[in-house]
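Just the one chain here, the form predicted alone, laid out as structure tokens.
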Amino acid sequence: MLIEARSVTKAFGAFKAVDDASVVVEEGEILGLIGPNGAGKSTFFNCLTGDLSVTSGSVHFDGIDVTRAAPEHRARLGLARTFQVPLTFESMSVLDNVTIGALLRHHNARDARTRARDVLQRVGLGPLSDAPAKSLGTPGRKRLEIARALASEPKALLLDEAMAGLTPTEVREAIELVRRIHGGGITIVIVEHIMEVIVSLARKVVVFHQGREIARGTPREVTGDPHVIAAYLGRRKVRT
């Protein structure tokens, strides 16, 4: 297994945003995390990446206990992430933004820029390398975040609503990009509200509600689960 969370709880005072959650992510798979707003998915996600410390429980990455490790230490081990709202260095060029990610593995600036250019080509931003990050629209910003994460040469990439705000056409293009990334040998964990994305990409899905896991299984299994339908999906039809 590549990522293992054991009995993770994250409390804010008396409120448990995540309550005794355990998830295993095998190397090479795509895991989807879904649930309604406030279900605890993003909080759990942030516990995996180290952006939030756990109240109790443990997180292991590639066999190493990273429960108390800082995000930058987890990044050096090979854990990369994106954010719901893209965090770009607005005044810097697209290339320089991605070079920052590449510097984690390539301490020589020239090597880092070469790596960054390669990644930008992979995500379709090559022609915009010299453009300022602030000139990009929503799709470009999201791809830029993915590119910066990929430039760090991760073993696992955690995508936090990477397709929110995209048009249906842009979503389809983003799904293909994620497939190509996964095809390159990178394990993926994806938090997403767009069920079509989860159904298209994930082979295993974990459903959160009120801080707890209420279901897990294949997309077909969880979308047919009455507890998931009641808590999250309602009666809308989801193609599997």
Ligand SMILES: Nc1ncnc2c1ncn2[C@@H]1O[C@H](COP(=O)(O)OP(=O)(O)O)[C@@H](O)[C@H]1O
Contents of the next structure:
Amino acid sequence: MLIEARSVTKAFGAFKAVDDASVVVEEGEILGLIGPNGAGKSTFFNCLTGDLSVTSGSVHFDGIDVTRAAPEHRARLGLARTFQVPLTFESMSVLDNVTIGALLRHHNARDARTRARDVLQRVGLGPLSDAPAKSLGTPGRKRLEIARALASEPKALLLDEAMAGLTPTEVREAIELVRRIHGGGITIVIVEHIMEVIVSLARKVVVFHQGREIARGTPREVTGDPHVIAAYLGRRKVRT
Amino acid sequence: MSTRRALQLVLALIAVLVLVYPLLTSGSPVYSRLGALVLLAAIGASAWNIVGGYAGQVSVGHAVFFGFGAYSAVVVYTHLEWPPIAGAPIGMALSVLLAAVIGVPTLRLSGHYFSMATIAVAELVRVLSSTSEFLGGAQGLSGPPVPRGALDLSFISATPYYYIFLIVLAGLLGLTWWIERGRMGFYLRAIKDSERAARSLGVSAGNYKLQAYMLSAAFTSLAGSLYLTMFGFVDPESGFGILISVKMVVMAALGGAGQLLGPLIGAAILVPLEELSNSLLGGKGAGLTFVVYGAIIVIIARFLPSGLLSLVERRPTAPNSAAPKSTGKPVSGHAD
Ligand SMILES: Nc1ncnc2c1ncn2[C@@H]1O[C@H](COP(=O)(O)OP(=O)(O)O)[C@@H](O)[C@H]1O
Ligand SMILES: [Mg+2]
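Following the display of the form predicted alone, present the structure of the form predicted together with the named molecule.
First the chain shown before, then all remaining chains and molecules of the complex.
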């Protein structure tokens, strides 16, 4: 297994945003992580990447205990991510954004730049290489974050709602992109609200609700699970 | 002629002017002195720019390094009778060390803690220096009254200082340019834009910020030592005073923080202004200097956040393709 979270708990004060979550991600798979808003998915991601330190539990990546490791250390081991709210480097061009990612494996700036151009071509941002990152809309930024992460040549890629806010066409393109990335041998964990995305990409799904895992299985199994239905319906009731 | 070509021509012209400036002003000691002062201020502001501009970690206490440099120079003369400039490496080493002591605990925290720590340390050192007999107390210390040899770097004319400062500034800007284009330059800009994103891509943000801070401290200290060779005197206020820190920030910000030539441009504007106000108002101008710098800070923050250089260097923003094509309704999802 590539990623192993054992009994991960993350508390903010008395409130447990993630409560005793144990998730294993096998090398080469696409794992879907779903759950209503506020279920703790992003918080769990942040525990995996080191953006947040766990309150208790442990995280292993590629056989190494990274529970206390800094995010940059985990990135060097091959764990890459995108952010739910994009954090692109706003003062830079699209190309420079991706160059930052490429510099992780290419110490020379010129080599990194060449590599970055390559990646931009592959994710379909080639024509926008010289545009300032701040000229992109949210969908562009999300794609740029994927490109940046890819340029760091990761073993695993964590996508936090990378397709939120995309049009149906863009979603289809993005699914294609994720497939291609996966085809290149990269393990993927994907958080997504759009069920269609999860169904078409992941064979295994974990469902979070109020910080806890409430179901796991194939997309078909979990969507039929009464706990899952209750969690989603419960949310809808709260909303209206 | 394209604007780019015109810009290059203007830059070349300025470079030539900078090189022959002392010859043009040789008749007037006031103007040759002014040239040297601009370059000295530019060294300090360019040194500040490495950590404050490129890395975006705003130090408001760089005077502490400047003072270390000035005092190291005068102390090796006073206590060891060495040429003052021999104190420069000592000041630089001490400054790098102090930068590490300040930076290691505070650069991990949000930028405000760092800024506040830098002011606090500089003010503390200023107060301590005025009570230290070794450093000459509130009276300060003086360098050699008459040059004992060429190494004392003590000249009546400002022209030699002009060229010494010019060489140091060229070296510093060369180094900065080299950093800017390499891995570290990319990483510093990334950290400035989003430290979190940078770290997610394997950037050891803490280390890079610390390196930038230490490098910046070393050159600021060198500026202090050079200051002493020219002025031959330092006291707590002229070595560690908060105005010295503020000037570095304002000069860099006015010209363009995080840009190679920003601090030099800021210095070329502010130093003559200050000299002018000093000569018009004499000693009474001291209080006014604070007011003027305060006003400049407000103006920059309000109207010119990227400095004067941003007005010239606004590059044509790429082909029209820059605009994202995001028509249609989003399917779903939440953008927090
Ligand atoms: N830094 C924080 N401090 C306090 N509460 C937080 C913090 N981050 C997230 N939370 C809370 O934790 C819960 C889970 O949030 P999150 O992980 O973002 O959910 P999801 O990504 O599944 O929508 C939410 O109730 C949220 O308000
Ligand atoms: Mg989330």
